[in-house]
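Just one chain follows, in the form predicted alone, and it is written as structure tokens.
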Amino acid sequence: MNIFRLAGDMTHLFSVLVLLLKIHTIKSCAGISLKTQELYALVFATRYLDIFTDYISLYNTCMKLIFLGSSFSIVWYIRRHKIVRRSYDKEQDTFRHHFLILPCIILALLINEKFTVKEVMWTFSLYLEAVAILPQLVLLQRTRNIDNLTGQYIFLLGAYRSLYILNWIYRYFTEQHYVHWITWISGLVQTLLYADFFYYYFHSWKNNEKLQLPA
């Protein structure tokens, strides 16, 4: 654990709390992609298969439970909550997210650090997380007008991954034999997908304007 890893974890946690705050208090999921949330639920379900078999620390277990519980709760809210689901824009959220899953499975089977069920599923979760934000970004481009909480949620997600990159750089120079190419490349791809959003986010913040993405 180091300051970059901790900051990344807290930023990731805050992003989830912001989204849950929006959904629970405003009773609205407007501007939120169900497709992305389903992909994140799959990411955490496949990444944390070891939650009841490999104990690392209380902190680690609690974070796993939080991300698992929150991801499936968000999907339930958007799909089943009698008020929240009315604000879901199904006509705009049409990205075919299923087509992201199969290539990630194939890639995980072909390129992994160890050919075991847990390791392949872990690798799959890394590949899938790298592209899981795509349906959300496409939805934001279609709707264009982005409310503050949705904008903060996406910004915090991108910031979490950026902080993790700093964590990897720090560990590379402070720990011997710390090399994880799959994790690094997946994280870099994920961060690059946020680049356009970051540009318009900071532009709107600098000019005190409402955040909008180009169509």
The other form holds:
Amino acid sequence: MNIFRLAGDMTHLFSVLVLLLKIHTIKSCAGISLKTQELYALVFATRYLDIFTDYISLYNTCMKLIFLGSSFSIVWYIRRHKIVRRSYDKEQDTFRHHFLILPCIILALLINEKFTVKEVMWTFSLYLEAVAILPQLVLLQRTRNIDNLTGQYIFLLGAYRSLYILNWIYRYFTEQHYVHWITWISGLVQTLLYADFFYYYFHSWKNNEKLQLPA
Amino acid sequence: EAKDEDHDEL
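Right, and the form predicted together with its partner chain of this protein, after the form predicted alone?
Whole complex next, starting from this chain.
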């Protein structure tokens, strides 16, 4: 494992911890899109099917369990927790996220590295992860005022994606046969979706202002 | 040689 991959995994882990911390300690999910969180839960559930069949490393298994556990508990908090769910703004979080799922299923059936159940599910999870942030970005655009923790959560997610790209570049030059077009292209699309957010995030940071997206 | 189905990344 190279430094970019490790740093990517850690920023991903921190992003989830920041979100759980926000929800658990201040008992609020204001500004968080349930739609995006449901999509992430589906992403991890379909990607980590191999947790029972393939052993890669203890690190790998632990991280998979953490991502599965945290994504489903975040969804549980927003939907079921009696205090947290009151802060969920259903009226603003209106992105039709179900419509993202079907195209990803079709695309995974058509474009995959191998036509097996596990491989198609893995590919589906990559396509879905690429677009899963969209409901969250739309919600941000609507609410405009973003609290610090929500801003940091999205920043860390974007940082994780960017570090994974550096990891792929590194692996491409250091490992033989390391060519994964599907992973790379969907990862690149996903990272590009953060470009706009990053621009405003750095702008507010540089000027020491509160993060605010333009209308 | 790494097989295609070896998904060692998260």
